[in-house]
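Have a look below at one chain only, the form predicted on its own, in structure tokens format.
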Amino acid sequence: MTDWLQLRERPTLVVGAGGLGGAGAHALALAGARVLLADVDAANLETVRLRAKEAGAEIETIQADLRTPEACRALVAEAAEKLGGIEVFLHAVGRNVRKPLAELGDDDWESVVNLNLSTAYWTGQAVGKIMVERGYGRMVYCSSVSGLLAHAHHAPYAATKGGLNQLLRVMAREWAPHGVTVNGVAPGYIETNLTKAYLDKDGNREKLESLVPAGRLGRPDEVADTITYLSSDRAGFITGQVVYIDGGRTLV
């Protein structure tokens, strides 16, 4: 089979090993990319690495806490040194605090904004400089339908995803002349290990399925396939876009 995506040996940095980040790293590695995967959780890193190994691919891992600008820039510098540059970048770091607005504390707000949005800026800025100098790059951010829809009990999360959508558009606008594309994937309700506990209680799975025209939740590999395409040479004329992978959720 030909390397139609032209991802073979592409130096790739993925931040976030849980759920969609792990699925994205796995798919990129199977497509032939040289993947360095970073996460604060060593167990998540090992799970993804072993899964890739069983499938005949390799993923190198590095444990890193990215909640400061210094840590983000240090990781990007280390990744560029290890990989000999960075040509593909996936940001899949994030968390949600499900509380009514009136019950949110300052720490709830600040911690979600820092992790979901600030790390996207800090890592993306550092990676973008490397890609611009190289004259080539593919950047993909994991957004969410929450960046468009007004879900109750999602205020900090929704705000960060909406902000992320605009951040990546500005990145795309500024870096397009340098051969760098910047896009986002916005999943709807996806079944992952991270969402399982929430989905399995109080009839949440059935409630969410009822909101999706497709009548089911999504799978991580369905998001990962879109990530892989946007990371490839085939998507060279797509930039500044947010692709909704939601079974039609944003249509209703």
Ligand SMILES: NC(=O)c1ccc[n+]([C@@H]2O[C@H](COP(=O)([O-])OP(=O)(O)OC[C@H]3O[C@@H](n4cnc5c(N)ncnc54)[C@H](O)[C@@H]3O)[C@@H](O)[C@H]2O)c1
Second form
Amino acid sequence: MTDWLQLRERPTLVVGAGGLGGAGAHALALAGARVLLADVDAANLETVRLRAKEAGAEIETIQADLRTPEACRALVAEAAEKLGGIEVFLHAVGRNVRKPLAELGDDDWESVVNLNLSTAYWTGQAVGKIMVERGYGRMVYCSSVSGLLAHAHHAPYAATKGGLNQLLRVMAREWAPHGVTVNGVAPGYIETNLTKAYLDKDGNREKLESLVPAGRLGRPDEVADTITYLSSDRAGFITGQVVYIDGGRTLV
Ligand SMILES: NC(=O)c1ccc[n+]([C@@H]2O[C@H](COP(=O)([O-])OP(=O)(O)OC[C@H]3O[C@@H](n4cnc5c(N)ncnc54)[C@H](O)[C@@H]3O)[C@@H](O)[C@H]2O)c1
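Output the form predicted in complex with this ligand next; the form predicted on its own has already been displayed.
Then the entire complex follows, led off by the chain already shown.
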């Protein structure tokens, strides 16, 4: 088969080895990209690495806690050194704290802003410089339907996803002249470690499924397919966009 996506041998950094980052790294590796996957959780890294190996692809892993600018910059520098540059970047770390606004503590706010938005800025700025110098790059961020809809008990999460959408639009605008695209995927509910406990409680799964015109929740591989396309050479004229992968959830 021809290399339609032209991802073969592309030096690729993925941060986040959870449900969506893991699925994205897997799909990119199967498309032939040389993937370096970073996460704070060694077990998640190993799960993704082994799954790729079973499928005949290789993923190199690196354990890193991204909660400071220094850690983000050090990771990007190490990745560029190991891979000989970075042409594809996927940001897929994130967390949610579900509480009514009045009950949120300062730590809740700060930890969500730090992981969801600040790491996106710190890693993205460092990766962007490398891509601009190379004159080529594909960056993809995991946003969310929560960046658009006003879900109750999602204040810090929704604020970070709305902020992320604007951050990636400015990155896209500044770096478009240099062959670098920056886009977001915005999934609805997908079952991963981020959502599993909530979906398993109090009939939440059925309630949420009933809000989706397609009548079901999404799967990680459905998000990974969009990530793969936006990371590919084929998507060179798409930039600053947030693609909703939600079975129509944001239409109603
Ligand atoms: N699952 C969904 O339904 C859904 C929907 C919309 C958006 N998203 C977004 O997609 C992204 C990935 O979500 P997911 O479902 O894969 O979540 P997940 O919980 O399965 O994975 C998140 C990963 O981030 C890692 N991580 C946490 N703190 C870290 C740190 N300090 N340094 C490095 N890594 C760290 C975790 O170890 C984990 O592997 C997030 O930004 C999330 O907001 C998910």
